[in-house]
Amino acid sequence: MEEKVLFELNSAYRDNMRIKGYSFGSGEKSACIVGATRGNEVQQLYICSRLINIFKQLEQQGKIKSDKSIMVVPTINNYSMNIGKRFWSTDNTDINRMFPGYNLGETTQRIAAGVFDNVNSYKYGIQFTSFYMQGDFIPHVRMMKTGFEDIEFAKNFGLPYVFRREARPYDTTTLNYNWQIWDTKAFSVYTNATDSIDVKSAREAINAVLSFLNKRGIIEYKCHEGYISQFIEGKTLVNVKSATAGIFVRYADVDARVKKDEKLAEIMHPYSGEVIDTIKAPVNGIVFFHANQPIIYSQTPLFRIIPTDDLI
């Protein structure tokens, strides 16, 4: 294992910020794995730390192919992580909206440029990231429709779903998008948690990465190959929003099979305890995402459902 400082930012009042990468093997730049880009992505940091430990053991056992190399970057925003703030601590900007970066620009642009210079030449790029809305997902691989995405490669992770959505203008400044533009096969992996550690879904994500690297001929690792992934388009999911604000009492979890008109949640008046809205499933389906904050506002997306023809 080789530890390398990918980017260093001088600080007048604290120790310098150092973004570190951990490299394993040698030869072709085969796979780069990036964890927390935001300060609350504790689950993503945890997954990368576990992978570093595993790759260290695989390297010692000679199970990383002789002409392949892997790099893991556990976090690129440890300053914000140290104070529990999601975005950059001084101006509240999102580093994952600054790629490919600009080394003469604002601080977060310079951080993104320093990181991207070190990760943009790998064959495969895997990012553990989080959604812009607070909530939980079924573990899945996510891609943007850029013309460079590869659905069949994404199925090598063995996660339940491969999810593709249309790219929006602001997506052009994300790490995933720029990886693809610069000829890296890029995949974003989502688990059940962000600012807490969910060991079960973390283990599933770690196994998925090891399965992918094994199938792509980068490591030798016998593991459970997971699911036969189902491909879904983002536009096919059914969104369920709140009609009013209040206390969110949820009854349906992710991966739950629900029937049309089944009760998913209730919205309670925060003072009287009266149920002011009952959230029902608009279709038969599987809960792909649900919000997890206790207080919600009107028109908040509460659930995303994969429609099915289930009659059971």
The other form holds:
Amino acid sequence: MEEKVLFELNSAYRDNMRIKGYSFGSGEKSACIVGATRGNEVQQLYICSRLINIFKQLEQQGKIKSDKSIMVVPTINNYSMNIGKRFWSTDNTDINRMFPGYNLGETTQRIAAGVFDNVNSYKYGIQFTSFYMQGDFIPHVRMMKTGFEDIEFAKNFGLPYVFRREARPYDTTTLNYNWQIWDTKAFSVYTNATDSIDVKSAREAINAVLSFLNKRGIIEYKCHEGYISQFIEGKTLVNVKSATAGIFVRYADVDARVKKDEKLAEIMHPYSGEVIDTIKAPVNGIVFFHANQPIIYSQTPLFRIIPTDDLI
Amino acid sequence: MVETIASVGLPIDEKLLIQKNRLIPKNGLKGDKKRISIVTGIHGDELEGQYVCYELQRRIKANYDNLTGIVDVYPAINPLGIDSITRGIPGFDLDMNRIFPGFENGSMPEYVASKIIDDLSGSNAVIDIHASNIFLEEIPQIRINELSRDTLVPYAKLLNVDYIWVHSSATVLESTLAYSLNVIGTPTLVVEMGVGMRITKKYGDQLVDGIFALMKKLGIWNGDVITPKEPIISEDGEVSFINAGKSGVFVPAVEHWKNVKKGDRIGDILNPLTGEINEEIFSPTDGIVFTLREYPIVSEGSLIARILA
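Switching conditions: you have the form predicted on its own, so give me the form predicted together with the partner chain.
Now the complete complex, all chains and molecules, led by this one.
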């Protein structure tokens, strides 16, 4: 294992920020794994730290294949993590909206450029990231439709779903998008948690990465190969929104099979305790995403459901 | 008349309301009336537009007979942000000017954005007033995407600003309010002036004078207006950016909107711990300082100044 400082930022008031990469194996730049880009992505940091520990063991056992190398960057934003902020500590910009970066630009552009210079020449790029809304997902590999995405390779993770959505203008400055543009096959892996550690979900994500690297011939690792991933397009999911605001009492979990008209949640009046809205499943399906905040706005997407025929 | 264009229930006994005030001619809306829309407060820490909204309406009401078209004033597109001194949308930590044109079936911010676009669509001109941020001071200027240059520069010249910056197109900017409106044929100008969390009255008065000049041109105002000042118009290649090479405390040596020569001292980045100068900053070109660092603490890369050659 080689520890390397990929980028260092000097500060007048704090210890320098050091972005570190941990490399294993040698030769071809096969896979790069990036964890927390935001200060609250603790689960993403945890997964990467566990992976570093596992790769260290695999390297010692000679199970990283010859002429293959892997680098893990557990976080590119320890400054924000250390003070409990999601975005950049001074100007609140999002480093994951600054790629490919600019080494003569503003601070977060420089950070992005410093990171991208080190991660952009790998064959595969894997990012653990989080969604801008609070909620839980079925673990899945998420991709943007750019013309460069590779769905079949994404299935090698063995996660239940490979999810593809249309790219929007603001996506063009994410790490994932820029990896793809610069010829790295990029995958974003979503797990159940962000600002807390969900060990079970983390294990699933770690296993998925190891399974992927094994199938792509980068490591030698016997493991449960996971699911035969189902490919879903974002536009085929059925969104269930709240018509009212209040206390959100949820009954359906992610991965639950629900029947049309089944009760998914209730909205309770915050003062009287009366149920002011009952959220029902509009279709038969599987809960792919649910909001998890205790109080909700009206117009909040509460559930996203994968429609199924389910006649049983 | 105050109208609510979007309403979203908040969890505990409150509604998020996006409101506008519509001023119409005394004799009503017979015939084809032109409409100008003044929008501000997308970023909750940018307050310069608040004074403009007030002052524009005060002057109209003082001479109401001269109003011949519709004036819609939207002072707070992100009211929760303004109230809580938050740049983005509180609760989502989202830059509202990266979610347009919105999506009616999307999340709360996307829903609100779609309602705003629906309401502004069809205006003969929209003025979207920004105030830099807390870090930088800007002279009154209009920023125009090069794709909209031909439509917008003639309008911008009427607005009595010092400077018009025609900048290159970037995909990420396609999520802004201005881009989203321009692309559907609603001419929208982005004003940047002053500094975040402050109101610079003289800049506000200057812009209001210009808005009346534009209103007169559009047939919305019949009263006397000023002759707008002749702005400097430039493109990207003529703008030099100066970023901090070191962290520390920036103390400027130049004044905002003053000429500098190549090699002139722009300021120093000081080290308060050691009493030394971490970096001396000099102008890379002859020109005029139209953006200057206001917030003293800087990190490597922090923008110090923009100079128009």
